[in-house]
Structure formats: C-alpha cells, structure tokens
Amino acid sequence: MADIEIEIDGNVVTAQAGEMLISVTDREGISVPRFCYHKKLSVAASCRMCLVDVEGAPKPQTACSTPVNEGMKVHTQNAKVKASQKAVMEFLLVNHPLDCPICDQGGECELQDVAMTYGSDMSYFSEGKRVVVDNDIGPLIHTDMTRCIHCTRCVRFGNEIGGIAEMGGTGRGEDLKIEPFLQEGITSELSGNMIDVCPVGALTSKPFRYALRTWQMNATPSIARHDLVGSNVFAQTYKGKVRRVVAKDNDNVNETWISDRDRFSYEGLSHENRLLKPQIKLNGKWKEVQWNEALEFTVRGLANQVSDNQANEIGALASNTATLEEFYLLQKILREMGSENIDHRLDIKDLENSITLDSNIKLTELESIDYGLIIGSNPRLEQPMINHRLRKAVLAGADIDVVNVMPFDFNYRINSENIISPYQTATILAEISKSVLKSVHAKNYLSNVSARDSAQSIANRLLTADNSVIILGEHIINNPQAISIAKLISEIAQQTNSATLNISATSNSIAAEMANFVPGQGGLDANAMLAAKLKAYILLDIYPEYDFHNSVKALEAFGNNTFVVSMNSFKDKVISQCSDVMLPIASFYETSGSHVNIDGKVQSFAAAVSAPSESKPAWKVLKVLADLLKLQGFHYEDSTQITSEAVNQNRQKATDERPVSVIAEAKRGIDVIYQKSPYATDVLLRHASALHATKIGQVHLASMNKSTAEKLQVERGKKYLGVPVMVTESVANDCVFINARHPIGGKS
C-alpha cells in the first residue's frame, strides 16, 4: 500500500492507505484507551473506548474501525473526545463490580487503568447492578463473570486462534453474558492465551488464584523448552519461586501466543517430588551427603568401572530436554574420556531406521503456503504453535491434506484425509512420487508402483502448487520403514520444489544434533548401550519408566553390575532402585542455557530462580566432574562461553546412503503407534497437576477398529499394553493407537 500523510493532533505522520487508525497512534507513541482491540484478533468495534474527533465526520469515530486515508486531520485530545470517551467508561462500569481489591487481574486490569484517566469519581446509577452466575470451563481458567465488559475477545480469540468456537455471546442488552456453549468447558491446547488478552478480571488463571499481585513479581525473559518453537515467554517470580508463566512478544517466533503446556507446566517445580539433595548406595541403601562427598563417589565408582583402556564401557544418555551446554559438556566428558557411546534418541525402537530429513521452511513462512501434506501427525497436540501457523494458512486460502493412521481433531479445514496402515505410508508416498516423476522406470524401487487416486491427487497439488510443504510427524519415528518415508518425502519435495517440515523429534533435539550428542565412529547408540549391558552410565535427567521406548530393556541394562549415575531434578522409585549416585539438578526456569528451534535460532536465556535446596545446574554439575575427572579444557565460568563454543564448533552431517525399499501391502501383524500425552512429554509435564485434570491431560485410550480388536481379542472397555481399549471404525486396519497419560505419582 502507498504511504499517505495525515494528522493527528497537529502532528504530520505517515501511514499506509487503508490501515487502521489505531494502529498509525500506536505506532506513533500516542495514546487510544481500547479494549476490545486487539493487534491479532479481528476488528468488534464493540467497546466504543477507542473514540477520536475526526474533523468532517459528524461524531466521534472509533479508531480501531477507522481507516486513514490521505489529508486525514485527527484530534485525540480535544474536548469532544475527552467527553465521549468519559461517557463510554460510565456506562462500561455500570455494572461492573468494583471489587478490585480482591480480583487477581489488580495492578495489570486494563480497565482499572483506563478508569483512572477517564472515569468519574461520582457515578448516577442506582440501581442495583446485574451478577452473572459463573460457569466452571475447567482447571486452567477461573471465570468472574460478572465482571465481563462483552469486549468479545474471548470469543474472538476461541474462533481466530484457537480455532474452535467454545465461547460466545448469549441474551441481548442486560442479559448478554458471555458464556461456554459446551458444559465440558473449554478443551482447546492454547485455552490460557484467553487469560492474557481478557482486559478485565473476568478470566483469570485458575492454578495462580489469590496468589501474588502482579508488582510483587519479578519478570524474567526466558524459553519455554516442550517443542521445536521455543516459544518466548516471562517468568514471574516471587521469593525464589516461579509463580506464573506468561507470554511475550515476538513474531518470529511465538508471535505474542503460548500453549497451555508452556504456561503451565511450572507447576510441578514446586511438587514433592523434586530432587533435593545428593544421594549415594551404600550397601544397597541411600545416603544423603554433601556435595564433594557425591562428586568423589562419582569419580572413584567411574574409575573403578572403566579403566584407560576401557572407556568404551561408559555410555552417556540425556533427556532431550536438557540444554544445548548440557548436552556439550556431557558429550564432550565422555569423547575426553574416549567413549563415543552417546546418545539422546531414547524413544525410537530401531536407531538403524531412524529419520534423516532436513526442515528447510521458517516458522513465519508456515503461513503463505498455498498446499501442504501433513503424514504421521496430530500437530495440534504435539507442536500447537506450528499447527497454528498452519491454521493461519488455511484461513487465508491454503489447503491441506492429511496421511495419519486415524483422524484427528483438526482446528482447520482438512482437504483430504488418507486413512492408512502404517505399513502403507512408504506405499502411497512411493505412488506420489511415481505420479510426479511420470515414469515407470525413473526409479528401481518405482517400477511394481501403481498409483491409487488419492496419491495422483496430492501429486497434482505438489506439481501445481507455488509454496507447498511436506511435514513429517512423530507417529513415523517407529514405522518399520521409516527411513524409506523419510527419503521418499526428501525426493517428492525436490522434485516438486516444495519445503520440508520434520517435527518427528521435539522439545531440544536440535540441539542435541547440534552439540554432536550423538554416537561418534565406533560408538554405540541408545539402544546399542542397552544391550551392551555397560560397566557405567552417566543419565541425565533420564526417567526409565518413562523416557525409553523399551523400558524393562533399560532396567535390565543399569542392573547391578552396572555404576549408574543419576543427574535428576525429581525423585523417582524406578531411578533410585537402578542408580548408584542421584545427582539433584536444576529444571526448567532454574538454570541458564539455550533451546534451538525449528528454525535453527539458538534462544539464550537465563535463570529465573536459583535451583531449590542443595540443587544445582546440570551444566554446573557436569563442569566440575570434568574437572575432578582430570580432563582438560573444561574452565568455564558461565555458561555463555559454553554456547559459543558449542554453536561454533565444526559439525560434520554424515550422507545418508541408506537405500529406500517398499514393502508390498501384505499382512505384517498388528502395528503400534504409541504416543505420549502432550502433557507428559517431559519431567515437568508430568508434575504439572493441572494439565493432567484437563480434558487434554486425560485421554488415554487404545483405539483400534473392530477387526484389529478381533484379531488381538480384546474387547471395548478392556485393556491393551495397560490402556483402555476403544474400538471404532475410524482407525485403519491392523493398527493400535495408544495416546497414553503419566498421571503424577506412577504411569496409569
């Protein structure tokens, strides 16, 4: 749009023609009081709030309904505005409470503020004000309704953003609430984002509850580390202890969103179960000991399990929600001590067939896609703010077909969905791509390949789409031909100029990737060290129970002719019975560090609050075992010298030369896709009690159709792998999907 002139209170600005005037004031620095605007969610004009004098109108314009054209002349100050603005905070206040000093949203109510400038100090109602009985929309969000404005952006940011339509207006004039339309309450996995941009105490959050006024906080910039995004976010903390978690801005990233995960998984920092104290096994009983007791015990238990010509019989293992410096120095300790048995890929059954695909697509490129192919995912619940990118695309014209297993709740329009075997994924990608090559003998593993419709169909869309993109879930990481898919996605793309997109791995893999945590030459991965059964290993904040694909595997493995020592921030009854040394370390928000996203950005951030009790920062911890160790070059005094050096360290990708085979369509048994719920990714998740009480943190079901049922003769209501089983028709044919929940306390 072209750039035009216009004046605002005698002051020549520039603005783009057709823009919004509150957008150009805000811009400027001058202040519109508003409270239904908001930047990302459409235009209401509803609360009236935003009025201005502009000269040749017959009355006062709102600002954020008014668009600029060129010679414009504004007045934001004058009398007429004044007056109809004071006019506007008379009437908003009717019936609203004022009972601000009990209402959580004191000290940050947009309301409150605005009433200072613009109310009166007398007010001519009498009447006895309206209350709106509250409606209980679950255990994230706590409602005061009686305090709603109607400024809608509740409703606006259910149907916009989180894309299903919980919340909306119900009665007309007096009796208009704002209410749920489901008594279910409100499901959706960005539900917390309605806490932020409700202007008044009429949403708050549930967890926080007449717990602390925002100005006794401190707020500190951190990342939230469950996903590839990283989403930017504060850290508000009051005497040592993280309080809440809210969102901050940045549009390259998070835009100025959360996921309920990355909001309120800081919960579980405060639950018994943390970590407290290092512990030793003395004669098959622990002890707790100081710090340097912990650390000798460490090093004499390593020294006596593997000697200079044996450091191959270490092996060290990490969650891959540990840090970039975290997964540095660890890896870097045991190449010191001439081991290469690395490794943070726990939850793959087959490190032989795991995924090699490149993401070559930015986040804020996700939206002008025109076509995009999502193959082995529900991204709503493993990457919310992907999936709201890819919602973004679709509102504004971008069509999408699906590949998956079953169907899954998409908050988007869905153009196709393919419901397949897992076994026939490299199949119809295989037909894809003979349908894009046009040639039965352009590829070997092709020329047995007839393409069915569906797969001529996507075809066509890569072919003839301008910016399309293949995405790569986590449902693929197990499939027994997950190498195959991924090669086949990396050739469909080249092919058809499209982006690719892998979200197979999540929470800091990258960096993981990045800081070389993985098996050097000769060096023995994951599950390799497993069935070594090794003399020693070094876990950080690893959960057997929870964090391996084979867990009684795991458990044999650290038995006990192994010297097992534990870096954990929580206690745990399986750790503590396979270790010989707990380690207590610090968790999310209690150490500095760095995520890599999507994109490849390295996000710093520092410590919120200092680790509880006796525990320490991981980076910290393993710094000064190197050191009693005797190994060289490990004198660190922040953490930051330790991001330089791992970010700019030389990093060589290995080609993948591992051929693409397609196995025919016959019978292979009963496949097994097994994924976590998004509220037990990780530790804290875990730990987070109010996640596990949403509709979300609940589900917990094996479902499966009823031929797959007969075949594994279990019935509806039973249990399969220890999970309720569901039988119904819409899951393909000889496969389980199991979304299990790790409630606190033991796996259910």
Contents of the next structure:
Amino acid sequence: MADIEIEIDGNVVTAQAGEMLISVTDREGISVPRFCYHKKLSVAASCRMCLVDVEGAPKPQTACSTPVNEGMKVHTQNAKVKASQKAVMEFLLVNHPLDCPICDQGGECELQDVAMTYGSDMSYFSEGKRVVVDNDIGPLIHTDMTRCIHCTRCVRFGNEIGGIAEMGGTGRGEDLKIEPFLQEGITSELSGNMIDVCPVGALTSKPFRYALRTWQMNATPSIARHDLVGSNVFAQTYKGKVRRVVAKDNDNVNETWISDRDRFSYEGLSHENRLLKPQIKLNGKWKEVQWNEALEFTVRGLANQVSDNQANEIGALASNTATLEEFYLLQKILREMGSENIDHRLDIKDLENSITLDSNIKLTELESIDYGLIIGSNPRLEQPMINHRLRKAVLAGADIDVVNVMPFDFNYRINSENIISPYQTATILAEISKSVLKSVHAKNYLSNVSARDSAQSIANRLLTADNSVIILGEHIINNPQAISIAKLISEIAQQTNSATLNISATSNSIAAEMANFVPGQGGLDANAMLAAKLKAYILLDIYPEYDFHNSVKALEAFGNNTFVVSMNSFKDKVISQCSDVMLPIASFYETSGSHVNIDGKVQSFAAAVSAPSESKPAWKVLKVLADLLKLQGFHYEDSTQITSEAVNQNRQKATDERPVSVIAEAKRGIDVIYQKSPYATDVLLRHASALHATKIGQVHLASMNKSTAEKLQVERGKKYLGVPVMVTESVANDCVFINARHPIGGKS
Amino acid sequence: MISDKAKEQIDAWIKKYPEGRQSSAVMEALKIVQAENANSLSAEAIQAVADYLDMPRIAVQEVATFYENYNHKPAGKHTIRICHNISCMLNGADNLIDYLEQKLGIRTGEVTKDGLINVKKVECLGACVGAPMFQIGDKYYENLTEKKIDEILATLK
Ligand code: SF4
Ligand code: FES
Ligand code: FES
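Since the one above is the form predicted alone, can you give the form predicted together with the partner chain too?
Following is the full complex, with the preceding chain placed first.
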C-alpha cells in the first residue's frame, strides 16, 4: 500500500493508505486512550474511548476504526476531543464499581489509568449500579463481572485467537453480560491470555488472586521451556519468589500470547516437594550435608565405582527441560572422562529406530503456508503456539490434512482427517511418495505399493501447493517404523518442495541435540545404558518413575551395585530409593541458560530469582564437579561463555543409512500411543496445581475401539495400563491412545 | 431434542442461504424449536440448535438472549407481549400493564396458575400508530383499552 501523508496535531506523519488511525498514532507515540481496540484482535469500535477530531467530520471519530487517507488532518488533544473523551469515560464508569482498593487489577488497570488521565473526578450518576453475579469459569481465571466494561476483547480473543468461542455477550442493553455458555467454563489451552487482554479487573489470574500489587514485583524477561517455541515471558518476582508469569511480546516467537502451560507452571516452584539440601546415602540412610561434602562424596563415589580405564562404565542422562549450557557441560564432563554414554531421549522404546528429521520452516513462515500435512500429532495440546500459527494459516485459506490414529479436537477447519492404524502410517506415506514420484525412478521399496485415493489427493496437494509443510508429531516416536516414516517424509518433502517440521520431541530437546547430548562413537543410548547396568550414572533432573519409556528397566538399572548421582529440582520416593547422592538444583526461572526453539533460535535468559534454600543452578554444580574431577577446559567466567562454546561447537551429522520399510505388518499386534497430559510433561508442570484442575489437565483415558478392547480383554469401566478404558469406534484398529494425567505432585 | 418435523422446517431455512452459511438460519431455528418445546428454550434446546447448525453454543445463547421473542422459562400457552416503549408508554401502556397484572393475578414474566397466559414487556413492535398495543402469537392488538383487553382475554382458551 502506498505511503501517504497525514497531519496529526499539526505534525506531518507518513502512514499507509487504509490503515487505521490508531496504528499510526501508536507508531508515532501519540497517546490515544482505548479499551476495545487490541492490536492483535479485530476492530470492534464499541467502547468509543478513542475519539479524535478529524477535520471535516462533523463529529469526533473513533481512531481505531477510521482509516487514514491523504491529507487528513487529525487532532487528538483539542477541546472537542477532551470533552468527548471525558463524556465517554463517564459513561463507561456509570456501572463500574469503585472497588479499586480490593481489585487485583489495581495498578495495572487500563480503566484506572485512562480514568485518571481523561476522566472527571465526579459523576452525575446517582442511580443504582448494575451488579453481575459471577459463575465459576474454571481454576485459572477469576471473574468479577460487575467490573466488565463490555469491550469484548475476551470474546474476540476466543473467536479469533483461541479458536473456540467461549466467552460471549448474552442479554442486551442494561442486561448485557459477558459469560461462557451456562456452566461450561473456559477450557481453551490459551485461556490465560484473556486475563492479559481484559483492560479491567473483570478477568484476573485465579492462582495470583489477592497476592500482591503489580508495583511490588520485579519483572525479569525470561523464556518458557515447556515446548519447542520458547515463548517469551516476564517472570514477576517478589521477595525472591516467582509470583506470576505474563506474556512478553515477540512477534517472531509467541506474538503477544502464551499458553496456559507457560503462564501457570510457575506455581510448581513453591511446591513442598522441592529438593532443598544436598544429601548423601550412607549405609542406606540419607544424610543432609554441605555442598562440598556432597560433591566430594560424588567424586569419590564415581572414582570407587569406575577405575581409570573403565570410563565407559559411566553414563549420563538428562531430562529435556535442561538448559543448553547444562546439556553442554554434562556431555563435556562425560566425554572428558572418556565416556560416550550420553542421552536425553528417555521415552523412546527403540532408539535404533528413532526419528531424525530436520525442521526447515520458521514459526512466522508457518502462517503463510497454503497446505499442511500433519502426521501423528495433536498440536493444539502438544505445541499450542505452533498450532496457533497453523490456525492463522487456515484462517487465511490454507488446507490441512491429518493422518492420526483418532480424531482430535482441532480448533480450525481440517480438510481431511485420515484415521489410520499405526502399522499403516508408513504405508500411507509410501503411497503418497509413490503418487508423487509417479513413474519417475520409483524406489525399490515402492514397487509393491499402490496408492489409495486419499494418498493420491494428499500427493496432489503437496505437488500443487506453493508453500507446503509436512509436520511430524510425537505420536510417531514409538511406532516400530518411525525411522521409515521420517525418511519417507523427508523424501516426499524433497520431491514436492515442501518444508518439514519435526515436533516429535519437545521442551528443550533441540538444545540437547545442539549440545551434542547424544551418544557418540561406541557410546550407549539411553535404553542401552539401562540394559547394560552401568556402574555409575549421572542423572540430570530425571524422575525415573515418569520420564522413561520403561520405568521398570530404569529402576532395575539404578538398583544395587551402581553409584547414582541425581541432580534434581524436586524430590520423590523413587529418586531417594535409587540414588546415592541427591544434589538440589534450580528449576525454571531460577537459573540462567538458553532454550533453543524450533527455528533454531538460541534464546538466553537470566535467573529471575535465586534457587531456593541450598539448591544451585545445575550449570554451576556441573562446573564445580568438573573441577573436582580434575577435568580440563572448564574455566568459564560466566554462563554466556558456555553458551557460545555450545553453539559454536562442530557437530557433524552422520548420514543415516538405516533402511526404509513400508510394509504394513498387521500381525504386529496392538500399538499403544502413550501420551502424557500436556500438564504432566515435565517435573515443574507435574507440581503446578491449578493447571491440573483444568479440563485439559483432567483427561485420563485409554481410548480404543471395540475390536481392540476385545483383543486386550478389557472393557469400559476397566483400566488399561492403569488408565480407565474408553471404547470408541473413532480410534483406528489395533491401537490404544492413552492420554494420561498425573497425580499432582506425584507420590512423594 | 429437535423433532424430524422441526429439522425439516429448519432445513428449509438453511437452504435459503448460501452453503456453509447455515448459521444464518439460527433465529428461525430457535423459533421452530421453541414452538415445539412448550414455547420456551431450555439450555438443552439451545445446545441442540447450536449442534444442528454447527455453531458455538455461546453464539446461539447470545442470539437467544438478545431477542425478546425467545423465552427461557416455561411460558404460558399464550404469551402476551406488551409494548412499553415510548409511543405506547405515552398512550398509557404502564396503566394497561398494571391492569393486566391485576386481572391475571401475575406479574410480568410470570405464568398464570392454569398455565394459560404469561405477560412479557417488550420493546417497540413497530405499531406505534396504534399505541398502546400488544401481540399474542402472530397477531397485533392495537389501540388497547381496559375494556378491549377484557374482551381479548375472554377469547383466550
Ligand atoms: S471481561 Fe474484560 S475483556 Fe471481557 S468484555 Fe469484559 S472488560 Fe472486556
Ligand atoms: S478503542 Fe476505538 S472504540 Fe474502543
Ligand atoms: S412504542 Fe409501542 S409499538 Fe412502538
């Protein structure tokens, strides 16, 4: 659009024809008050607060809905504007309670601020005020609807961003109320953003209710590490504790939104299960000791177990929430000691067959795809912010096809949902590949494949789309043909000029790969380490009961005759059973470090608070441990040196020679896809109480169809792998999809 | 919740709009379903309409609570929808409302004990020329007086 010139308060500014006046004034730093306007939502122009005077127009105009045009002359400060704003402000306050002293929004309230600046100090209104009775809308958002000014930001958020219309305006006139449908409450995985968009104290954070005033807290920019996006947040702290987390704008990462998971996980930080003191096990009894004693005990223990030329008897495992620096230091320690037994892939059944697939599309580019193929994922719950970008693409006209084992609740239109048994996933991809290649040098393994219609149409879409992406999700990781699936995807992507997006591993797993936290030449992978029953293990924030694909094997490996060093942020019974020393480490927001997101973007953050009691950031512990072990090359002044070393290290990717197999092996029995609740994917989340009380956090079902249930001899009302059985024909044959919640805090 | 007959009627309305715009039929659908369910819309009825038209429930709830045409409490067999907007008010609507309440022994918003009649105050029905007025079913009764009301009530069975 062409640049034009307009005049605001006597100054000439350039603007783009057709853009709204308010975006020009915002860009120019001219303050125009507003309530209903929000830069990421559609224009409602209902509050009338943004009135400005446009020369030639008889009445004041709303800046949020007045497009600019050449030569326009605008006044934002003259008497006419001031009088209109004052009048509007008075109307808005007619029904607003004067309860600022007991309102959580006080101090960060747009209404309060604007009323102070533009309002009058008295009201002519002496009639009774309207009162709205509140309903409980869920564990995350507290409502005081008497304070609502009907700006409809929350309503538009649901329709436009959240993708489920939850809030709505019922009744009319004086009786207009903003509320969800009946008692259904709010269920969106992004619901917390409504708290941020609400300009008044109608929607506030329930877990934060009546805790503090905003001006009492410090805000430290940080990065949320629960998914592959690394949303930018502010950790708001008071007296050394994180008391609230809110979104921080970053258009390349999370725009202005964050998931509920990122917003409310901080609650876990103050759970009583935190591990606070170093402890060592002497003759089977735990003893709290000083750090130096614990570390010396660790070094001695490692030395006793593993003599000099036996370094390969030691292994290191880390959870995916570790920081880039922690992954880097721990692998460096192991490699300096001479061991290549290093791994972070704990929940994969068969690591020989694990997925390697690069992502080569940026988050912002996802918005402009015109075709997407999702394989084995429920992105809404697994990667909410990636799903948000996909939703934007769909709203802009993109088509998305899905290959899953059961239908999931997408919050956008899906072109076709192909429900297919896991043993057929590789087959359908082979069919797509074959349709793509047509007669062109078809690979051997495609010779017996004949493409079903759905595969052909997906192939056509991939071929004809300008910007397409194939997304590989986490339901595939334990598919026996996972490697073939990943290879087929990259082949199809190459042939069709599509991008690939690998969301099969989450949290900070990309940092783990970057730090080379994987077994090297001759090293054992996570499963092999467990099977080998090594003499010593160093575990970085691992909870054997929850984190491993096979926790029984893990517990066996960490049993007698091994020396297990556990660095943990939380304690639990199993850890104390299987460890010999427990070192308390910092959790989220308590350490500096880096997250690497799906764009490969290294986002570093500082600690917002210090780690509680005697716990310490793991990178510091690892550094001291390295010194005590007399290893070379650990002289770092601060964590940024580690970061740059980790980022710049040379990492060659071995070419993948593993063969592709595309045969559907119906005989292979029943595939179980075990998915943790999105609020149980890491230890901090497992301790965040409000999230667990949400509808998403409560889901606990093993879904399967009737024939699978018969084969497994279970039925409705029974449990399968400890999870209640739900029989539904919507699940593909020979497949159990488990969505398991986690008891809050776990059994400690 | 929605009978086959009602579905047929709703489908006829859906057909009047372009494909994919079935939500345009929401007002008629609510009316049809209301007529079928003792002249009121329960939460289930609203849900059923939402599901049938593939709309968010809250969106249907918004429509159903915005317009006076829909009842959310069980209504009488006949609903007297009496206008109390400006023209009618100036012509004595308030007195007539009092009269109706007295005569029927109910307040506006309530149903007579025998379940026959309920009275609802509504906004302008576009018949100011014959104010004061009310509507029963599809029929407008204009230039009302107490005597006229007596006569009309006598015909309601
Ligand atoms: S609850 Fe808040 S965001 Fe929603 S309409 Fe009311 S004032 Fe606006
Ligand atoms: S901000 Fe312009 S009308 Fe509300
Ligand atoms: S005011 Fe009563 S019909 Fe118009």
